[in-house]
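Encoded as structure tokens, the following chain is the form predicted on its own, with no partner shown.
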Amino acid sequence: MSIICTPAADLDPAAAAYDFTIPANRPWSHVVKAGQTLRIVDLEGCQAVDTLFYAAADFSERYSAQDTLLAQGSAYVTTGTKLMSNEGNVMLTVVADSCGRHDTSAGACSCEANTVRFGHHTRYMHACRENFVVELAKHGLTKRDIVPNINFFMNVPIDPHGGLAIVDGISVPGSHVDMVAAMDVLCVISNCPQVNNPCNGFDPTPVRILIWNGEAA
């Protein structure tokens, strides 16, 4: 499976309307307005960024991994991918990608999944689903509103028989992906706290979020 990388758009971080660093392991959310460009930066490399999108006008419309893969005819998210909603609308379009590998099939980690995959001693460990629950509660949403997500920068190769595995990441310090919003969207991120598989190089690290207004992008 080839990996497609494209240079990021020439955007000046100093001109960004929003600039925030999400600490390792922590959740975050923010509304990205139509026409704005959202950039996620993997500051230290090999950090999975579990991400959900909801239409800001109506949270019942939300990112659909299934519709996105069907519309693209591809198993991966990269430059040119239109991120689709469960209503069949384009939510955002990926316009630049310096990493070339983003998964939307493997889902988010949970305490329950950790226990099954890595042993009961991991039950107490914080996980992405718990981060999502904490952040979604700020917007009146609950665990039932968590849908299949995008794992930016997570390397999940898929073999010809449909099998997949989480393997060593390929993103390097400063790798980033840019998306232009087609509608006002609530972006919810769990900066993945997983330490039991190689999605974070077994060492979760911070990521940076930048947002430019339409006229600056």
Given for the second form:
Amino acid sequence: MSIICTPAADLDPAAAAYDFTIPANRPWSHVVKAGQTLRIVDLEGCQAVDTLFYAAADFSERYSAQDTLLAQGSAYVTTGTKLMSNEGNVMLTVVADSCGRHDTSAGACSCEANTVRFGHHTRYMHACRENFVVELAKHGLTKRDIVPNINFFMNVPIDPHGGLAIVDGISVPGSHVDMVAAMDVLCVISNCPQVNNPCNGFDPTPVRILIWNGEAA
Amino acid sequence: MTDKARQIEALRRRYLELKAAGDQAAPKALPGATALDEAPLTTNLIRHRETVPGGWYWTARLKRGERLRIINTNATPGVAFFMWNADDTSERYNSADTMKLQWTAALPKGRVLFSDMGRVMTSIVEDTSGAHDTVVGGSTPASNAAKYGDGALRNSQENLRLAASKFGLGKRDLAPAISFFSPVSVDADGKFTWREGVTKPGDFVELRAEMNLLIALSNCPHPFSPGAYAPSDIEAVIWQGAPPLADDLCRTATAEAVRGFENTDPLFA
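Provide the structure of the form predicted in complex with its partner chain, given the form predicted on its own shown above.
Following is the full complex, with the preceding chain placed first.
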């Protein structure tokens, strides 16, 4: 398929209101206000960034992969995709994407799922859902609140016969995706520690988070 | 080559071996669809039988080993479904793991449905259509408004919330659903397509509970199904089929299923 890349808007990192580098393997969370632009930069390339969003005003409203796919009629996330909540509301809109392909079907790795995918000897390896549980706990949320997420920069094509697998990423050092928040959202990231499949090129690396304030309304 | 590069190469090689095994094992092991006149119900083993009208929802409890047959009497286009571990409802159906762990979004007879804990919740022991969608799932008020111009029509999102409420569960306990009898594909451009003529009146899917379950079912059309809003009756049958043998199809068809059952069975040892 053709993958459409959109150049970034002219946003100066030096003017960002927030700038943080999430180390390899680690979780992170922050509230992005309505109108702000959130950028995720894949600093070294080929790093999956497992991401969840919750409405800051009511955490029971949260990112819904199925509502997002349903609303756009297409299996992948890229420029123009509206990231939808389980209440059918737009949470954020992807406005720029220099990578062109992000997954929202394959969810996050867990210790338990790893045993099934890669063998029981991988049980005691750090996993995204461990990151999510630890980070969500800071906001009063639990494992119960974890739903299938977006995997920025992760390449999971689904073929017409249903075949689905994580294949080599297409992001390069500096690839980034920009989203404008349509409501105040709690953004929770697990900078994926998985080394058993190509989602991180078998070598997890850091990512950078930038947030710019919106135009004064 | 550095040690790190050697390690990356070793991990890559291992992943590609697992992927090749996953891609090749299932097509050889899976038997194809059940015929409509195959696998008849044994009447005296039926515990419950329910007709669910078009647009409505239904809930039930299944004990490990019991079977649920969903009969699509009039070929209604889609029946959304969700489930929880009855002994710990924080464990529930996980659409992403179900696809990712089996290397496929296609879930015909012989496949299994996974929880978020690496355990098998149900096995698909019979299936006449092989047309089930867990990528997009069920309808919502917004999808009904966009498709039929009426957001007040009954939809699967609200039906599943109603069903969850009958178990004392809520919106936080729901996650992406599976929609049976919904032939959705992804084309080469990433767009979803509905394959016409795949499902037929009388199609059924039969799930064997591999743990004690709370189940929720919504009889509303899949959001990508063509035509007017006209869901029709389906039938849900709970019955006690034969227990699985050592060479059971669903337990042995793939290495991933074998490991999934190795995670599940100790709960009941």
